[in-house]
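Take a look at this single chain in C-alpha cells; it is the form predicted on its own.
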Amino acid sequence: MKYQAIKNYVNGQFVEASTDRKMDVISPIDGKHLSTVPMSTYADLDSAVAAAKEAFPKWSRTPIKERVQIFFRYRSLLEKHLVELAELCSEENGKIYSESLAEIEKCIELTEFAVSLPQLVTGEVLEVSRGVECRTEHAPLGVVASIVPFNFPSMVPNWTMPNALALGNCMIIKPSERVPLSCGRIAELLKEAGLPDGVFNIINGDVEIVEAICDHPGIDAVSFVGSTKVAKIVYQRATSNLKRCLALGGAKNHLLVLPDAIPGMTAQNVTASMSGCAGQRCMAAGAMVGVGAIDHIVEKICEEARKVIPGVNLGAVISKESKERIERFIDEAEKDGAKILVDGRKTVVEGKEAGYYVGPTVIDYVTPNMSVAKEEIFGPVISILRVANVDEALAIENANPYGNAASVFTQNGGAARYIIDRASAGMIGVNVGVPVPREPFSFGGWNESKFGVGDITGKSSIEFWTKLKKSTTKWNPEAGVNWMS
C-alpha cells in the first residue's frame, strides 16, 4: 500500500471513521493497491454537521472580502503543488499527466473566479420614498454538502467548494470512494491557505453516506454529480427532506457533422471528445451525426483515433468493470450490424498488464435503436449515425433523454445559428467538440442531466449557494407615512 489508509477530515484534523468496513483504492493504471478508504456511518457525518454549524456563525460574519484572502493563497498554493496535484489525480483516477495538469489549471481558474465575487455579490439598495431605503444582500445557508464522482477527482470538488465556502457556508464533501486521495490533499492545502477548522470537512464512503447526507437535517443544501439514475434518487431524496439541491447527472452528448466541415480540424476535434480523460466526461462525444456525405471525415476520425495509443496519450478506464461494461456495448453494436471501423477491446498496455484499457474505437453504421446510440458508454468510444438532413439529426439529438451538450461542424454560419437554437443541450459547440463554458459562464445541462434550478459554477451557482435577505429602512419620522412606507 502505498498510501496511509484514508481518514475523513473533521474540524481540521483527520480523524478515524467508526467503521472496520473499508474498501481498497487501486490505481486502474497498473492494478497497484494505493490506500483503503473507511466506509463512514451516520455517526461520522453526524460529527462533521456538528463541527460545521458551530464553525458557521463566525465563518458566515467574516466579511466576504477577507474571506477570499484564503482563496487567494489558496490560488498560489494550487500552483505551488500544481505538478504533486496532477500526479495524484493520475494515479489514482488514470488520466494522462497532462489531463491532469489540466484538470489543476482548471481548479485554478475555478478558484480565481471565487476571488471575484465580492465584486458580485455587492447587493442592490434603491431609495423607494423619502428617506425610505430597500437594500438586498446575499446571506449564506449553512451548512452544504457536495457528493462528487471519480471521474475528475480535483476539478467537481473544486466546481462547488471555493463558492460555497466563500459566500460564507461550511461544508461537507463526500469523495468516489475511488479517489479519495486528492479531496484529503486540497484539504491539507485549506487549511494551509488559513481556512478555520470546521469549514470544510470531508466524510468519505459510499451509498450509505450519500443517503446520510441527504437524510440529515443539519445539512441545508446539496449538490452532486454522477450518473442520472443516482442523481434522480439523490434530487427525489434531497428535496423531500426539504433541502436545496441540484443534481448533475449523465449525458449522451451529439456531435452533428455537416459535409462543409474542415476535415482535419473536425477529425481531430470529434477524436479528443470522445477518447479525452478515456471518454469518462459528461461532455465527452457520445454519438456522431453525418449529414449526407461524410465518408471523407470518418476516414480522418479513423486516422486520428489510431494516433491515440493507449497508455501513451489515452489514460486508463477506472475499473475492471467499467472496461468490461465498455467492451459489452461494443461487442453488442458489432452483433446488431454496425461496422467497427477501429476498435479497441482487449487492449493490453505492456508493462502495466493489470491496467484497465479500452482503446479508441470507431464504429459506423449505428443505427437510433442500438444501445451505443441511446446509452452513455463512458469509455472512448464515438458511434457515428448516418442521415440525409440537418432536421434528421436534430430529430435524433432532440430524441435523446439527456440534455447536456451538443456541438456541430460546419463552415455555415446560418446552419450553426439553426442547430444552435433547435438543439435541446443546455452546453453547444460551433466546431467545437468539448464545449465547456470557461468562467464566469456556468456549467450545466437540461433535461436528464440536470435536477434543480441554475448552474453549478459561474455566476448562476451564487443563487445556489445563498438566499436573499431584504431590509427596508427608515431614519426620518418627519417624511410622515403614505403607502410605500
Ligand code: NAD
Given for the second form:
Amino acid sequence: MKYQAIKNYVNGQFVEASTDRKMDVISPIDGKHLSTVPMSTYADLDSAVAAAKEAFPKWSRTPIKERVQIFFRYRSLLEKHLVELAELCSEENGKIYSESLAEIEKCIELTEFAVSLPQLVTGEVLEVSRGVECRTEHAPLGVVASIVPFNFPSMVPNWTMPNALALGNCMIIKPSERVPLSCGRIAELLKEAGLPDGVFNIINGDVEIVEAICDHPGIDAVSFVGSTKVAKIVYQRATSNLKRCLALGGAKNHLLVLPDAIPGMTAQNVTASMSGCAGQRCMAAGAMVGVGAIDHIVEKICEEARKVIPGVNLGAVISKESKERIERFIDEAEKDGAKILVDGRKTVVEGKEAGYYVGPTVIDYVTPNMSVAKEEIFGPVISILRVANVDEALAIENANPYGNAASVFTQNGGAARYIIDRASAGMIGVNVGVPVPREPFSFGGWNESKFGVGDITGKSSIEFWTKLKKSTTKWNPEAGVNWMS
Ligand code: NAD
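Go ahead and give the structure of the form predicted together with nicotinamide-adenine-dinucleotide, now that the form predicted on its own is out.
Let's see the whole complex now, leading with the same chain.
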C-alpha cells in the first residue's frame, strides 16, 4: 500500500473512523493498491457536525474580508503544490498528467472567484420612507455538506468549498470512496492557510454516510454532484428532511454538426470532448448529430481519434467494471447495426497491463433507440446519428432526459442562434466542444442533469450558500408615524 490508510478529518485533526468496514483505493493507471478508505458511520458524521457547529459562531462572525484572506493563502498553496496535487489526482483518478494539471489550475480559478466574493455580496440599502431604511445582507446557512463524485477529485470539492466557507458556512465533505486522497491534501492546505479547526471536515464513506448526511438534523444544506440516479435519491431525501439541496446529475451531451462547420476545428473539438478525461466528464460529448452531408467531417474525426493513444494522451477509466460496461455498450451498438469506425475495445497498455483502458471509439450510423444514443456511457466513445435537417437534430437533443450541455458546430450565425434558442440544456457551446462557463459565470444543467434551484458555482452559488436577512431601521422622530410604526 503506497499511502497510509485514509482517515477522516474532524476539527482540524485526522481521526480514525469508528468502523472496520473499509474499501481499497486502487489506481486505475496500473491497478496499484494505493490505500484503504473507511466506510464511516453516523457517529463519525455526528462528531464532524458537532465540530462544525462549534466553529460556526466565530467563523460566521468573522468579517468576509478577513475570511477570504485564508483563501488568498490557499490559492498560493495550490500554486506551490501544483505538480504534487496533479500527480496525486492522476494516480487516484487515472487521468493523464496534463488533464490533472488543468484540474488544479481550475481549482485556482475557483478560489480566485471565492476571494472576490466581498465585492459581490454587498447587499442593498434604501430609504424606503422618511428616516426608515431597509437593508439586505447575505447570512450564512450554518453547517453544510458536499457529496462529490470520482471524476474530478479536486475540482468538484473546490466548486463548493471555497464559496461556501468564504460566505461564512462550516462544511463537511464526503469524497468519492474511489478517489479520497486529494480531499485529504485539500484539508492540509486549508489548515496551512490558517483555516480555523472545525470549519472544514471530511467524512469518508459510501451510501450509509450519504444517507446520514441527508438525515442529520444538524446539517442545513446539501450539495451533491454525481449520477442522476443518486442525485434524485439525495435530492428527495435531503429536501424531505427540509434541507436546502442542489443535486447535479449525469449527462448525455449532444453536439450538432452542420455541413458548413470547419472540418479540422470541428473534428479536434469533437474528439477532445469525447476523449478528454477518458470521456469521464459530465460535459463530455455523448452523441454527435450530423445534419446532412457530414462524411468529410466524420472522416476527420476518425483521423483525430486515431491520434488519441491510451496511456499517452488518453487516461484510464475508473475501474474494471467501468471498462467492461463501456465495452458492453460498444458490443451492443455493433450487434444492433451501428458501424464501429474506430474501436477502443480490448485495449491493453504495455507496462500497465493491470490498468483499465478503453481506446477512443467512434460509432457511426447510430439510431435514436440504441442504448449508445440514449445512455450516459462515461467513456471515450462518440455515437454519431445522422439526420436531414436542424429540426430533426433538435428533436433528438430535446428528447433526451438530461440537459447538461449541447454544442453546435457551424459558421452560420443564424443557425447557431436558432439552436441556442431551442436546445434543452443549461450550457450551450458554439464551435466549443466542452462549453463550461468559466467564473464568474455559473455551472449547472437543466432537466435530469440538475435538481434544485440555481447553479453550483459563480454568482449563482451565492444564493445557494446564503439566506437573505432584511432589516428595517429608523433612529429619529422625523420618521413620523405610519403603518410601519
Ligand atoms: P455516483 O452517483 O456513483 O457517486 C457520487 C457520490 O454519491 C459518491 O460520493 C458516492 O459515494 C455516492 N453514492 C453512490 N451511490 C450511492 C447511493 N446509491 N446512495 C447514496 N450515495 C451514493 O457518481 P460517480 O460515478 O462518482 O460520478 C460520475 C457521475 O457524476 C456521472 O454520471 C457524471 O455525469 C456525474 N457528474 C455530474 C456533474 C455535473 O456537474 N452535472 C459533474 C461531475 C460528475
